[in-house]
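One chain comes next, on its own, written out as structure tokens in the form predicted alone.
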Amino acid sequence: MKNKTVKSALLGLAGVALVSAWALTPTTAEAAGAGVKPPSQNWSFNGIFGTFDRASAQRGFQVYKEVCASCHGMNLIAYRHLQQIGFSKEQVKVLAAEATVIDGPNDEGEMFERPGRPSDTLPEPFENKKAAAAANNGKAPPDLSLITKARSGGGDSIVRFSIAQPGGFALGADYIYALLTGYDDPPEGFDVPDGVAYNTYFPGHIIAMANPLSEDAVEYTDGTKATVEQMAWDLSTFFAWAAEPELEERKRLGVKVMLFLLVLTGMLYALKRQVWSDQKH
């Protein structure tokens, strides 16, 4: 019986080691990528107890609305969701009302325009993907609702992120921040075709999107200085929240489960000692 117990324990440890090794191994997509690895950033939502910086996320939404929304949509985010990052109900109503929404048909069978409502999703910049592609050199700009998940290494990395990156999709936020701050002059001898830009962190370094950020591109409502780095940081925070708005709730649930398991383990250990103590007598 003792040998079986030891063997089971060793097998369990081996399984944990294998999972951890796989969790810390770069995914195929990352290994094949030609881009420079983005530096790791100290995001507020990193770690088991990390939370989203509400002020940063709100500024990120402002940058998205004033800079990014002319090309990129976020069709999975409704205005009412913005309350999760600290906007009040009244602020959400005002933000939604600034948008014009095509609704209908009405009683006459016609479509009509109306002010946005909190239940509406953020408006799309183009009527359809073909129109978006036609306005952007043949390629439609991607929706940004899940952009940090898309740049986190893929769905096969769930275990890796839960162990190596407790902050959820921090690697995706690292990439977005690096990309937004990675526009630079190409090194000598590097040919950049017309109509594209050089970016240090984009795979292949040639990116079709022009640098979207410039100093003081927006005037933050809270008075924060709108440097390129600050706007990139705030956008990355906002996109990280948009991709995983339930992150904080999952962390709270995870902590509760771990505490429950610790208490249960203690109770089972005490029960085991009591059972063996009774057998000795």
The other form holds:
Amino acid sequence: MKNKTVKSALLGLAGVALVSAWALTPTTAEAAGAGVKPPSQNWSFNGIFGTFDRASAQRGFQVYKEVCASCHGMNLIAYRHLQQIGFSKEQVKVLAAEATVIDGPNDEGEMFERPGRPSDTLPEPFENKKAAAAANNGKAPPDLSLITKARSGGGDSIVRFSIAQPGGFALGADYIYALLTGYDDPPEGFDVPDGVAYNTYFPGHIIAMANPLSEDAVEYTDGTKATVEQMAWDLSTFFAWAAEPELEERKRLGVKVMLFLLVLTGMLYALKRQVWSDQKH
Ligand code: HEC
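Switch over from the form predicted alone to the form predicted in complex with heme C, please.
In what comes next, the whole complex appears, and the chain from above leads the way.
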């Protein structure tokens, strides 16, 4: 009798968990606004043991720097953070020094220019949002620091990211990859005004960003062939890291917690057997 009650209670709990997982999973429409659902990709950072492919993230940074940074800032990323994707301290110093930073005021009360330092954030391409919009047909290019999170459809809910949808954050990377490879001719009869482009995966299909990638747009320092797909892939990995640099640490902690719970369960089970055993001492 008692056993039965426990069993139904457990079943009930499992039911509640399943239903909430289903309810919290983003729907197609949510995941990409009203656009077409981006196909899921097999990212290196998927799954509970997944990690960021360092070489790919570094290539992604190169493409960002050479192609995207003229329009998009990444104001949450400092040069020193790039060490996390495998750049050495020296490389970071060199990368930072390539940028010109406005600092000050100095003792004379004037702003001055100096080479970037590892603690500086990546440079902003425009003075302000208005200037950014004015230079881009009225649409300001968004900051890309958190873009994979912002387009994952799940908001910031910890439940969505960790429990209901272990791969939830990957949706954002799927979308970026689909967007960057999704420029196409519009279907028959679809009117695309001047100054904007047609994109299969952008919600509403009309995007104020011209296709930023073309074959060999960069020359990869590691010799990888710079196809559009390759660059889109590397950028998506780079943005996924930028948005969730603590992802690997969180997964490691998650695995440790699961192991701990497993061991604890075993110990409690052994204890229960001992306490309830019929042995006379
Ligand atoms: C010439 C300027 C320019 C360049 C270069 C550029 N973009 Fe954009 N980008 C824009 C503008 C403008 C928008 C806003 C589009 C809109 O809302 O219609 C945008 C939007 C985006 C978005 C957001 C799409 C969304 O779902 O809202 C992403 C992601 C993006 N760009 C990535 C990139 C990447 C990656 C590169 C480099 C390969 C790049 N962009 C290069 C101007 C640019």
